[in-house]
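In structure tokens, one chain follows: the form predicted on its own.
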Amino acid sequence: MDLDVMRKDLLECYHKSAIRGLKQSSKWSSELLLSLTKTMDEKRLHEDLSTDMNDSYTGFSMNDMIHVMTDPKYLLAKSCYDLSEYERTAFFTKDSMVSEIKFLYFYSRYLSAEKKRLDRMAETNCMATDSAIKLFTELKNELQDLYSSGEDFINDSYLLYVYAIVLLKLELNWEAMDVLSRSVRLDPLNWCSWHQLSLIIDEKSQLNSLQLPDHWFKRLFLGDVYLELQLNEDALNLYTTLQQWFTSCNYLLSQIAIAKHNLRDVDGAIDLFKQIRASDPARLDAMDIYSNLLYVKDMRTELSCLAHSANDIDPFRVETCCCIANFYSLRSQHPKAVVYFSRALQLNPRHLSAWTLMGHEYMEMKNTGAAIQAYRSAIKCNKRDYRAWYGLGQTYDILKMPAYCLYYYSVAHCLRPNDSRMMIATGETLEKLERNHDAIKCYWKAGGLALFKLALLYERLNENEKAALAYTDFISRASAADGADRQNTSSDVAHAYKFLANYHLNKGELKLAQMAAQKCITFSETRDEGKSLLKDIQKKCSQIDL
């Protein structure tokens, strides 16, 4: 990829987004642009910057931008927009035929409807209200008429973006996907459309069926899609490749950290987030995920510092509320954690991890009804969230409803096929349903330390030879595990040695029985049984000698 072309593309993306009030897209492009300069000659960059501003745009010249930015109607409308006065913005932009001002008209109407929906949701505690749906439907009908009529609307990438997000509010995902793909074909520098498209692709076959432009933005889009589809290895490889052009880019580092988090490389993800915070201490993007990692590692001091720092920076950010909630959860103050997760959801009702984590908190409080509601809300936000499906399975397991458990665990396994936890949970549920043959398949597929579950099942079915093989394999794997896993499985290893000692004793394999019994003595759980077994083995040995 040509660095000069990339720089000009990012500049154009920034200005197109900024003039339309698309703040997240502006921030994204400027962050990448800053990182890109580190790989270039800064002196040449500053010399050429003014030239780039004039000649880098194809459909958006510098003269057009100046014309729009000096239009009094635009200036007033943009000022109202920046102050979140969306209905005033729509009023002053209603009759304009200028593309950028027309965008502000439709986008401000969308934001006004969304703001009313959120306000009413805070009162009714409901994901959507009839009045909000009516507003979105009216806007959709108006945009659909313009879309069908052709005119200039169908050739404006940013107006198509507004049409698509309105369709998404009405859960018309397939129609939105077609509109967004057309939007990025019209203007490959419209990052808003790329990003929104990445959020609604459910499977890789959908991705392959889309007709997308061959532009370098597509690589960044694919990274987003891979993370959404839990194709974390692919995402990791792609973002690592992009780092050769964007050195020390915090956006890329954050995406890589999320991929490592999904792959359960907790230490690697934490190191990357520490690097991000060192270079940009006030950055809050993805800090909620960082707080999850610190929670998992029981790093109380670090999580406390992160929560206090985030609260000092901006107490009204979703990420801040999640950091504080995780801090209270780690201190087992679950009611307070629920309060802060609720605050996060008032700020952004579609924040996926807040719903899921609040479900976990309700589980800790033994409030299964509220937990089920939270997990279902998470799935409504994103049906690919395996954690919410897994949480529902655990909830129904507590309620002793294994048939429901099996369904939810099966969905979680489909979303996360390489995660042994899903397979073990499915196997345990199949055991409760007395589908032992299917449970055995699950435990074999899970492998690793799940072999203990397999051995227990064989033992219960009196298939002692298979149980002995499974216990032997489990012991070898447990011995190779790291310190934390080895400590967690010590009681399971003790049981395995006790079974093997009895098994070999019954078969007359006294030497193997003696070795297993001696191992039993090293565990507090089986010390007495081990001593008793050694006495029995010694008696049998003396009888053989006689």
Given for the second form:
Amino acid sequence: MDLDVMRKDLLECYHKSAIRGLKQSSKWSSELLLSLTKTMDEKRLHEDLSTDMNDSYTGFSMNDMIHVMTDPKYLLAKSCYDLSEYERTAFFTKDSMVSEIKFLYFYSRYLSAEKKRLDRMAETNCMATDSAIKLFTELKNELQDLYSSGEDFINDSYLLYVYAIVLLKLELNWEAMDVLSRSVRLDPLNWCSWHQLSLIIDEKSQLNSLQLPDHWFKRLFLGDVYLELQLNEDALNLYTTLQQWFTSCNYLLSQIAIAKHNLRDVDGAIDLFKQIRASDPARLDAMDIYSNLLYVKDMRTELSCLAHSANDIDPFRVETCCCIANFYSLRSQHPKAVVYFSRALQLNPRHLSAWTLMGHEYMEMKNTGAAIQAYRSAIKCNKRDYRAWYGLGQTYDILKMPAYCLYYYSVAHCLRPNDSRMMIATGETLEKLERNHDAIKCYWKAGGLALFKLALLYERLNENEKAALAYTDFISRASAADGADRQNTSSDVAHAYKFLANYHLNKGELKLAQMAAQKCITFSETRDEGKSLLKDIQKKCSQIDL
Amino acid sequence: MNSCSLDVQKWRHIRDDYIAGQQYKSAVFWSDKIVSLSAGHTDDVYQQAICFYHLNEFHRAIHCIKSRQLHTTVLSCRHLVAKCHFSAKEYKEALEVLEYDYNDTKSMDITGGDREGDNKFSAKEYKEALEVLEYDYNDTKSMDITGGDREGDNKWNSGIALLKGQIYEALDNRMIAITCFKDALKYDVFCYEAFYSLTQHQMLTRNEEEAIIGSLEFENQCTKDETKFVRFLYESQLKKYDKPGDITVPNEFSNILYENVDFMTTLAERHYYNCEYQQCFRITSQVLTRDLYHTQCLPIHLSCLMELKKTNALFDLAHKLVDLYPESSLSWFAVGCYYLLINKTDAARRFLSKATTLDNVLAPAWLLYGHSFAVESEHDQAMAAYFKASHLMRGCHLPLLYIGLEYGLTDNTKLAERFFKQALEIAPNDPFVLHELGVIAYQSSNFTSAEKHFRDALNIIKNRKEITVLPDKWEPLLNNMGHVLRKLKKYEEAIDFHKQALILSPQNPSTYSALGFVYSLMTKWNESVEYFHKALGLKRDDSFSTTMLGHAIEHLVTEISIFHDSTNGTENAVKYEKQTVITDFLLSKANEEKILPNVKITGSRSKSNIINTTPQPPDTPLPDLSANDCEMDISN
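Got the form predicted on its own; any chance of the form predicted together with the partner chain too?
Then the entire complex follows, led off by the chain already shown.
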């Protein structure tokens, strides 16, 4: 890839976004631009700007923009827009034929509807109110009309972007995907369309069915997609190669850190975040992920420090609220954690992990109703969030609704086929539903410490032979485990020995029985029983001896 | 007279100037003197009566003419007398004046049966008058009052016919009124008022309307281009609701009509009937900025405001209208609209009945009055109002449609069907009626014919020109189509229609639950569960979805084969048995639930003034600004 081309592309992306008030995308492009490896001195760059910009292959020309930027109508509309006076922006931009102004018109209407929706939500605390849906539907109808009739509209990448985000608001994802891919085909430098597209791709197979332009932005897009789809290895590789053009780019670093976080490479991710914070201390993007990592590692002081500094920088940011919530959660102040998660969600209702984490907090507070709602919202944002499905299963388990519970666990299991926690949970539920046969299969598949469950089940079913085998297996696994696990399983092991002692005793295998009974004595729970068992065994022994 | 050199001509000029300047008091004063000067010349008497009329001194005007017996001989005078009676609401007397010569003289035959004789008579009269008074007819605008030539004569005949029509209409004798209006148009193709009464008062069916336009004698009254122009203008005002196609403006007129408010109004009306409320609203707003009280545009605008639920704008407009035109029925109609929109039916009825008292033939007000009861499920009272409206609007199918709707809601499918059929006779191509027929067929479990009706309606909508996107009003049709196809076990197609409905009206819980239902019948439990979840996410207390979700999940759970192991034969059989049992249960459940939740919505559109039978949302005119108080304060 040619650095000059990249620089030019990023510049163009910046200006096109900035003129339309697409703030995230202009921030993104300038962040990349800053870290782009320098090949030319600043002077040449500026020469380039004045000469080459006009005949760049995308037809991008600064002159066109200057035309718009000196249009008083645009200036007024844009100032209103910058002050979040969206309705006013819409009023001044009505009926304009200039594509940038047209964009402002529809986009400010979209934002106004969104703002109303959020305000209402704060009021009633329910997901989507009717009036907001109506506003979006109205906007959709208008855009749909233009889309299916107007040539101009179809050929403007940014207008298509607005259409797509309106469709997404109405959960018409399929239609939106079409529009977005069209949008990036028209202008591969439209980063917001790329980004939006990355959020709605559900499966890797969809990538192939989409016709996407072969542009270097696509690689950045793919990185996003891989992270969304939890294809973390792929994302990691991709971002690492991209780093050769961008020296210490915080955007790329934080993406890599997120990938590592997903891969449970906690330490690696923490290191990267530390690096990012050193070079750009006021950057809040992705800091919620950092706080998750600190939470997992139980790094209280660091988390507290992060939460405080985030709060100093900007308390009204999703990331800040998540940091603070994690901070409270770690201190077991769950109600406060819930408050901050819900604040985060007021700021961005599509913040997936906040929904899931809030569900967990509610579970801690034994508020199953609220937990279910939180988990469901998480699933609404992203159907692939296995933690939310698992959480739903747990809540329904508590509510003693095994059918629902089984359904949720099985979905979670499908999403994480190799996670033994899901397997065990599914097995337990199946057991409750008296589907012992299936439950046994689950425990088998889960293996490891699930063998204890398996053995228990066999024991309950009076299949003592199998139970004994399973217990034996379990004991050998448990003794191989270390530290914490060992402590947790000690009572299970005790139970296993007790069963084995009885089992062997009944079968007359006194030696084995004696061994097991002796083990029983080493555990506090079974000490007495072990003693009486030993007595029985000795009695039997003496009988045989006699 | 001999010693006086007053020139009567000069005084006439003075009088005419005052009349033209609407200073009737002065005009009366001087015309009284002129009458004396000219020894009661017919025209002068007529002018004086005109002044009385304008001063609302109707009986004085009547007396002025009747005392001289002019109403028996002069058409214009007779017309004026009748008009005065009419204005004083003395319909019988007015009619007597007009019908007087029906039996009396052949020569005054105003129905125009014997035009030759009529002309002769008038001509004679004219000459006499001329001889006696040496009146300079060429000088004055009133020259044609006695109908010297055929054109002027026809004009008076037409005026008289129109007046008769209006009287008969006021007397509720609509059949005769129609004939009279038709006569008026026959005499004078430019008599728009008659045309207006015929079409806008919904007196004729579409075919009859077309027949009238066909029978108009343009040739004698205007040039070719004029004919084309007038014909086009009239045709653009014909009924639109059954097939509101596109109007193609002939090239030669497009420049003239481009910004004509009347023409824009008819365009807006078309959009309205196509359910394109936004476009319609845009046009009507434009019209109203240029002509704030355009009376023909206002009803459409009001209806649009109702459809778009712009309560605040409606409130403002109604207030303005009532302040400015407290005597106009339309103003009170607007107030009624507002109250109905904010769900205050009692107040709505109060103002609507005020509107109907002011103008008894304001059918839309009657319809709305009916709706105000329908919203509250007061079927009998609603129907009474609809019957009244249907009596008033013979040529409009909407009252019939609503009556049918009410019968349908009270489970009287036979009667409902009969009324829908009647409505269909008037408007054979109205998709709304076809849709309702489909619903009725569905309710009587006649699914194939329901499907046919729905498909017919859909084809009509889709065949309209210019339609790129179905208006979201049609979401119920698509959903109902889905329901019917589900009943006919065409599940794939049903899903397709439900999904189309979802695009028209996204985030609709009942569509989601319908989709879930179809999937569960197809035993696609995964999808089914997903859609029921979505439905419940939007509407938590939906008992149908809750029950169905439970069943679907139970099924899914029994079918879950986590390891994809083959189940043996017996197990399969058991599962199969279970499934059929539950499927039957689903079907009976569906009947119980009456899965056609959208029936009501279809009442949405009615003739130019319109109403929604769907329950309106509660009054939320202004966003609650306190919402922002909930902003977080993280500082502490």
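For clarity, every value in this text was computed on a predicted model and none was experimentally measured. The term rigid core refers to the most C-alpha atoms you can superpose between the two forms while keeping them within 1.5 Å. Positions refer to the first chain, counted from 1.
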Gly530: with the rigid core matched between the two forms, does its Cα shift 2 Å or more?
yes
